[in-house]
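The chain below stands alone and is given in structure tokens; this is the form predicted on its own.
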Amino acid sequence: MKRIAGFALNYYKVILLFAILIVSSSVTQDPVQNIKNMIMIQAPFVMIYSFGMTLAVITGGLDLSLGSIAAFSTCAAAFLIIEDQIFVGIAVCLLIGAGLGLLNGLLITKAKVNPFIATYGMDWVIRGAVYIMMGGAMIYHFSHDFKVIADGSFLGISNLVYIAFAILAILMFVFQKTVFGRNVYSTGANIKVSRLTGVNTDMVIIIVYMISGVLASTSGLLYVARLDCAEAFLGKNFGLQALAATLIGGTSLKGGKGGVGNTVIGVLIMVFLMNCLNVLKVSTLWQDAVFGLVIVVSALLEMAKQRYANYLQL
């Protein structure tokens, strides 16, 4: 009977809030419609940069840089892409995204940082330098080459689709199936013991920072890509959201629990409640408090599973 209590506590909540979004985000406009926007344009997007946070927190770390990083790379990239240099443009972006990643993992595994200082410090130094190098413009007017990699669609399913679950499949298979996803998990769970046996951990966690930043970076090309437009405040709530997403898809803030797998649960659902403040026209301001409680609720929730757990060993 505990174990059966134990199941309905972790996962029917999820399920039952899931299913609870999407009524409430239905009722208001074109059902069908409406639940196609947002899997297929809208999940994409915050799927890939969460992925980044998900890999983080399972270290027992989390990047709150995602948004900073996502707009700097796009913005230095852009005036590469504007100028029709599609490809080197891209893997400019994507290697400004490791790089800063780079730093990131630096700052916590050598200069011994605390995870949310080193990426929240980060962030405003990395937003800085954006707000500099692009000085209040905005590029726009991409080509149609450019844009079509999240404007097309294929067998009536969006572009987007396709990747954020081509990515989510190489991530699955990589953090389930290889040595070093197993790392990974380890260092999370037990940092001196991964040690101990061997595990190399500082550079363990600089990779995941590096993967980190370059999901941030795809995330944000595509945004630049989808809205035709590149711009110093992309991806201000990138962090906050990314961590909401994470925590109610079950990944523990203690590390070495949880995956990407589980995120998009909470993906779909942070997009439909997105989408639900949006309906209902509430302030921006009162969403980030929405998804600042999200976060509250979801971190009391987890330690409330972990007693639980507790209480079926006794």
Contents of the next structure:
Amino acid sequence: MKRIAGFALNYYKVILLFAILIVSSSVTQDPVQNIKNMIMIQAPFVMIYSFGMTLAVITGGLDLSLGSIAAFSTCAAAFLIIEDQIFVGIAVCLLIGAGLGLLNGLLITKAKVNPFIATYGMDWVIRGAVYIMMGGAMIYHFSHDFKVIADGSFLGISNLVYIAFAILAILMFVFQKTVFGRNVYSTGANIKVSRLTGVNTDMVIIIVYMISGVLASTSGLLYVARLDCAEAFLGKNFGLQALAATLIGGTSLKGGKGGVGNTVIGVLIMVFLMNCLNVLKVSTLWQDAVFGLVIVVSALLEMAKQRYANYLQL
Amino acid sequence: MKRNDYSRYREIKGLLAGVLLLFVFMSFAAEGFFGWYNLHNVLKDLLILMIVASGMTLVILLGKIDMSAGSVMSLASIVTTLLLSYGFHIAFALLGGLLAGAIIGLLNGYLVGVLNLNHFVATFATMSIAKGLALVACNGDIISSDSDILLFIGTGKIFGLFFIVWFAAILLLIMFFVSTKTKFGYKIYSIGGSEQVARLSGIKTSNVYLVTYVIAGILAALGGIFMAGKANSGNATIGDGYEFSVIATVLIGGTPFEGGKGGLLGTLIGAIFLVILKNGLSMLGFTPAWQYALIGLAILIAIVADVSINERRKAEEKRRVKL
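Right, and the form predicted in complex with the partner chain of this protein, after the form predicted on its own?
Zooming out: every chain and molecule, the one shown earlier first.
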């Protein structure tokens, strides 16, 4: 019995993924098109901002301000992009993302505010700032050159997939192969020891939150290009969804474990799950409750994993 | 004990001066702020905030947190008005609302106290569960009620004062008594001081967590019912972001995140501060978007100040121990 539990805990992600896929495929008319749709168009967005959350979770914190950073940076950039200054707009967008991430990082390291409270508070402040900036208006009708970033495709595969996987490759390289990446993991695993061994932990954490901010504004930018509309409500539940995807993907809340590779599977689970609820005609109002449940379940799974550690081949 | 009381008074004194200053400023600067009509309404907002915050104070005294407070308010308002619209008696409707809060509280207590999950993330998850359930239950609509009693709870007056004033006065006195004079209250403080020591000295910590979270859930639900009574309708967004104000109230009132210190008296003053700020800003003519950002900023500043004061005190203590 314990051996079966161990097996299930080892491969629960794959089991979950296929179970959801089978349910949704048995209901839809055209399963192949449906799966293609999810992987090509829905998953890349979620993936990019979930990477940001994953990096923050690895340092032992988390970043709940992803959604409002995406909204603020894209709305500010939209004023430039609508004037056809696309490259300036994109640069400004990413810079704002980095700047807000820097603010998060400073609050956490220098002011020593708990990451949860710091980023949750920033989420409210930034969201308020977006409302002020936009004043209830939207910016839409961007030029073709900008929209093609998200709408175009190369060799039959959507640009979004290339962008997401390029980001994934860079992050995997940086976090597995470079000194900085190892420092991030060691900071997450044990901040005191890392500091004593000479890692500038404050700097590591600040840079991670800046990367997270940049990733949030990147996915925001892609959303705007895709929807052809910049609005203040963008990314209302980015934080919640990214947290769910990160945790179900197997990155531990205690920090120092997991990685962006795990999050790819986590994101696929979340996207498939949402799609499954959609094709089963469950109201979208269930979304919030489902995200919450996923977070609780993945926290419980992590605990079960520790309990049955003997039976796991990790 | 005497010395302890004195130092607590000293801590609150600065805050009290700030509140008075803010009050005087708003009275002169904001037209229509200083008048019985406005202040009476401010008092109502204050007491709703205070009811929810008193539950949160107990949770933070334990060194934990309850992010689900705002969503529980929404859920309770929806459950109550929904039961009314199905033709249930008002007593059952109110009971249903409180029960919803108690159930979410129980879930929180179980996840945090028994299963030892990270309290931020666990209650953040229950927050979205409660909010999701509220949205599903009302289908995204506002549910209006035609109950005179619910309206009375929100807006009715007894002897010229709102019903909530009398109700909250009794409730807060009970809460104050429970937190400072009973065994249960002592247990909360001792767990907040050091959970390990508390457990080793024979306190069943998981029970205390469960009970405290259930109390916090019920009080949040009460706050939601009062909010529903104000408009005589239930709304799934009534409590959106309210947990943030509540947490800030507790922190401004001098109960730090580590727990074990502070109490309801400070929270009351923190609540007065926040409510005057909120009402004053709207009286000064700031649009809701500006209020949203400014209050968020004020809260964040308060939290940063609280954390840095605590850090400095800790550093000071360390230095003394070394000497």
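These figures come from a predicted structure and were not determined experimentally. In this text, the rigid core denotes the largest set of C-alpha atoms whose superposition between the two forms falls within 1.5 Å. Residue numbers count along the first chain shown, from 1.
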Core fit, then Ala289 C-alpha moves 2 Å or more between the two forms: no
